[in-house]
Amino acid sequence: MKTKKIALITLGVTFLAGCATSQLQSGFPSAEEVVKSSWHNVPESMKGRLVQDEAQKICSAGRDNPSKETIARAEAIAKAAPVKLPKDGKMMGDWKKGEASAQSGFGQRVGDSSSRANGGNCYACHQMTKKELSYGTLGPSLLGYGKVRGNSEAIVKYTYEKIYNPHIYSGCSNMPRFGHNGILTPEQIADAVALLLDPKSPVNQ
């Protein structure tokens, strides 16, 4: 019986090291190919984000290691398109709202209502209070963003535009791109602006 197990282990792990080397072969499917064959029935209001712009598939073209040739093109093409502010013209709003938008995960999925503002989900990927003791570990911290950098008009630009769209700094960066896309108003990402730099937000304490 021993025998037998490790006759069907071996001969599972070549049927598997076999698929393996078969798939490397015939090369991976496209994004476009993978999405083509995984959605159906999208709604329809959903069906252009299906469509790869060109700073996409440049960089899916790249897998995880784009080449610094694709990240400077995603860099360029995004320093080209263009950045819109608040109706203010203030990058810099209220912490308190973009700390409600960090922590919510609402929008850009399948049946949530359009009457409700998305959020920014910041969590999901950042540390960014003390006190949260849930968060991911895909991004760097932000605990204490503010207090290393200051609020100096630089500082501000560069958080604004840092998180409109993120590739203008950062080529390929796996951040979303979340005024670029829509994802979040111009209002909101100053609200998060102000999260991450304004002194009395957690952020900084």
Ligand code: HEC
Given for the second form:
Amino acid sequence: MKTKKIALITLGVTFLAGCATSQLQSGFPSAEEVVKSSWHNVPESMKGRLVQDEAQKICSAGRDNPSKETIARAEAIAKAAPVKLPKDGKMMGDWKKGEASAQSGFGQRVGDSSSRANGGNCYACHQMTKKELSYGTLGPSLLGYGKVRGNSEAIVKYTYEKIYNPHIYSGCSNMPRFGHNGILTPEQIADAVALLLDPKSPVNQ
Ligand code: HEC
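Could you drop in the structure for the form predicted together with the named molecule? We only have the form predicted alone so far.
In what comes next, the whole complex appears, and the chain from above leads the way.
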């Protein structure tokens, strides 16, 4: 029995080693080639998303540890880019719409229709309300965000700009640039601001 087990393990190791060797010999494709080849069925309009802009390029070059200079450069690039406001000029909208969008991961996926609004998918990375138990932890918890900070003009402006383009305040942030990249409209960003700052929002209960 013991001998059988050892024989099997040896066989397994030899097999794995064989795989590794043959793959090394044929040469691994680069990560870029793998991504490109998996995008052959993607509509033409989405292909631009494989091209990094300057901020993405410099941030990726530093892997998970960009230098202080890179972070400062990413912040300068973000500050120089326009931040569009909603048509009515108000940076705080409707928290109910903000909550629906925070829950939605719709949009920018292959097959998603462009006639339906994209979602912000905030819960994928943030805790936001006590009621929603399913959330990611890549970003900090935003539970009680407005309760702690109040909703002065400065906080409203910070929160709007933060969602519009997180790099303005944290160069090389892992949070998507929702406004800058047109994922959410200025109106939808104002709704997300309300979700975080409106005293009636479930975030602040
Ligand atoms: C892919 C993950 C991810 C998603 C999705 C995401 N965020 Fe973030 N968010 C982060 C990370 C990481 C940080 C911390 C780094 C930073 O401040 O940029 C952060 C920070 C923030 C902050 C700053 C918190 C503070 O204390 O100042 C706010 C506000 C925020 N996110 C709001 C949102 C909202 C609203 C949405 C949805 C529209 C959202 N985030 C979606 C990852 C994400």
